[in-house]
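Take a look at this one chain, the form predicted alone, written out in structure tokens.
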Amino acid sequence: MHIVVCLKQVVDPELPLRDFAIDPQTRRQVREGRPLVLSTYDENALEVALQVKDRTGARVTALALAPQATVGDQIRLALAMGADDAVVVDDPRGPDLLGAAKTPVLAAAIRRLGAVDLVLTGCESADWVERAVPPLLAEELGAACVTFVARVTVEDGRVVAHRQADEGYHVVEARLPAVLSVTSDEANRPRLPKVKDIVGAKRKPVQTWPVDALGVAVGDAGVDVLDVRVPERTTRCEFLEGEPAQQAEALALRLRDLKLL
């Protein structure tokens, strides 16, 4: 079995607002000099595929697209937690590319991999939470798709998956090849790797390929991103009058009216 899973770099969600800033020609987010990380759901996505891989000894492949120069940590962290291979497709557009500008170009790259049985990836990605990779995917290698999937196990050619919904898990069985997205869930907490798995990931090989090798153009976004903005913070402050019991329940009153008891 082999199972690619599919990993973006964003700008780490954890900064402080006023860090982030979006370029206004490219109404892109500005990501020179912003530390990167996995997009969060696709670290999940991750360990759903390790956790096959120890159940039945399948090959993970990690598949990442974009510029080859910035996305070494990102990359060799997949081969640290327990990936057996990593490709890098290098386009310095990558990370800026809406679902369906990038998927033909996704897909070019897992066909090139050959015979994959699985494809994972995470349920939305950190930046644009578009979640519209995967169906999009699945439609271009003409596999069965199940979105939102926290849990998988896979058995004679087929997939079960629990797929999260309000009132539970729904059990989805789909038959192989398929593309699933992940969810975050008890069951598939990131793994941490160990120290050697850290320093051998170093040392183990991560393929680049050139965009234009892969002989596909990126495709039609099909949508106008026509302005992107960091959001406004702003405070005001507010002094009640009276004894303590006065503003406890002038506060107690001014709370209830900002429905926030």
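This structure is a prediction, so every number in the text was calculated from the model and none was measured. So that the term is clear: the rigid core is the largest set of C-alpha atoms that superpose within 1.5 Å between two forms. Positions refer to the first chain, counted from 1. First, how it differs from the form predicted together with its partner chain.
With the core held fixed, E249 shows a CA shift of 2 Å or greater between these two forms. Once you line up the core between these two forms, the Cα of G168 ends up 2 Å or more from where it was. Core-superposed comparison between these two forms: the Cα of L240 travels 2 Å or more.
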Given for the second form:
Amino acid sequence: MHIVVCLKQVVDPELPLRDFAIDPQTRRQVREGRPLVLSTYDENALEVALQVKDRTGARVTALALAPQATVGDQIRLALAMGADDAVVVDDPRGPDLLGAAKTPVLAAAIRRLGAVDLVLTGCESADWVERAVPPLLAEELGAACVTFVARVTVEDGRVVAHRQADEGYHVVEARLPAVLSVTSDEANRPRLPKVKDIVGAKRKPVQTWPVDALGVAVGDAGVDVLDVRVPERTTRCEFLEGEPAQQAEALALRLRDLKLL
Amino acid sequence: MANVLVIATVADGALSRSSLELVAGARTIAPAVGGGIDAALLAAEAADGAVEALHQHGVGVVHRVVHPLLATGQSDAYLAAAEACVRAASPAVVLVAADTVGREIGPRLAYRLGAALATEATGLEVADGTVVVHRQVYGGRAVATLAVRRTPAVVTVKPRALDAPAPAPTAGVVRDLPVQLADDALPTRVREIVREQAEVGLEDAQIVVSGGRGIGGPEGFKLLAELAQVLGGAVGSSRPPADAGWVPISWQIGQTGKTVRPLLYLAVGISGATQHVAGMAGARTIVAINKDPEAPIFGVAHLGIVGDYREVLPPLIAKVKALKGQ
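For comparison with the form predicted alone, produce the structure of the form predicted together with its partner chain.
Shown next: the complete complex, the earlier chain at its head.
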């Protein structure tokens, strides 16, 4: 069984607001000088892949579409956690592409890896949160699709997934190949790599494929990004002072005045 | 004349609220697109009340697909039914609710139609004759404005981002569309549906009491539940408690979880990460209780209490009870 995990590199979402800025030219977040990390849910996706590997001996390939010069630490983290292979599709536009634009490129890279049974991605990227790539990839690859999955098992050539739903969760069975988008759950908290694995990962090869060598053009989302801006905050917080009991009483009275009781 | 088509679904036998919100969005853009408003109604049973509600709010043609699989969260079935309706209606713009199923079928529908795609819209408008989509990016830190460059286009819209529209009755027709769906022919199958809904639906609650990492564990949520009960509200959470398994994931509010727009939002032990704020900033009144006076949640709150929730909530519950005469 071969599992591909798509990893995206983003500016740390926990970055203090004072360091957050939009580049007026690219209309994207300024990345220079900011810490880069794996997009939050991608680590959960990697963990799910590694859990399947632990149980079935599957081979796990980490795949990133990014400028090769910047993605090193993140792809090596995947190797340190237990991925068998790592591939970087080197595209300087990677971080700025909308999901519909990057999907054909990711799909071409996955096809080039040969027979793939499962493709796992984070359920959304921490930056643009389009939630578009996993379903688009499933269509592009002709694979089954299950999104917002927390737990995964593989049985008899089918995958069984717990999908987060508006009212609780669904247990969904899918045929292979399948594309699953992974959300966070206590069961898929990313493992911490051991020091020796971090050291070992530095010696493992990372394949780099120039995007042009894949023979596909980026897709067209059919939308233009006109503007990205930080909205001005207008709220002023009024603090209720005193001992806890006084604060509580003041709050209760305010809620009454606001006709909320 | 190309129409706007909304993908409508049924909840508890009636037209879902998010479908009505899509109709509101369609009414904003339909005049510029050049046509009227159609709906694709995907339902497990005839749902004549939902058809009537669509007509009452300005939808002309309702393309209806009725099939038992359309009650099961079976997204492949919804996709097939939606695709059949879209091909029958040939709309310029398709609006899909960004709920569990819609977040999956919106992009897949766009792929199959070769359509433009914009997801997670929080606002729709028309500028210079072009449909313009507003959406949050970077965990709610920034707002992006997208122009739809070609048609057809598929736009997914976040539930609770748009207000439900006022009635605008129109004479409409319903066209039943036969769609063949066989459970065993679809690539996925829903084996089981597990509900973990709060007593009061979180997204519909007028008052939400929400806890974050600062609650410290599942025990603390009992105190929040008690406060929610005396206030007549629902309990929610930010991401850390859901991640840690203290509360069901379905309680999670934020960019990843649910979007709520209650009259009152009480954020308890929540730091105010942008990811969370993206899901609750539309609340009328926001109250934050947090030990850390520097917590970013105070930047969006109207009323703030710096303190330990364990010391503040018990007297608050008692005072609210007293004021309500309980």
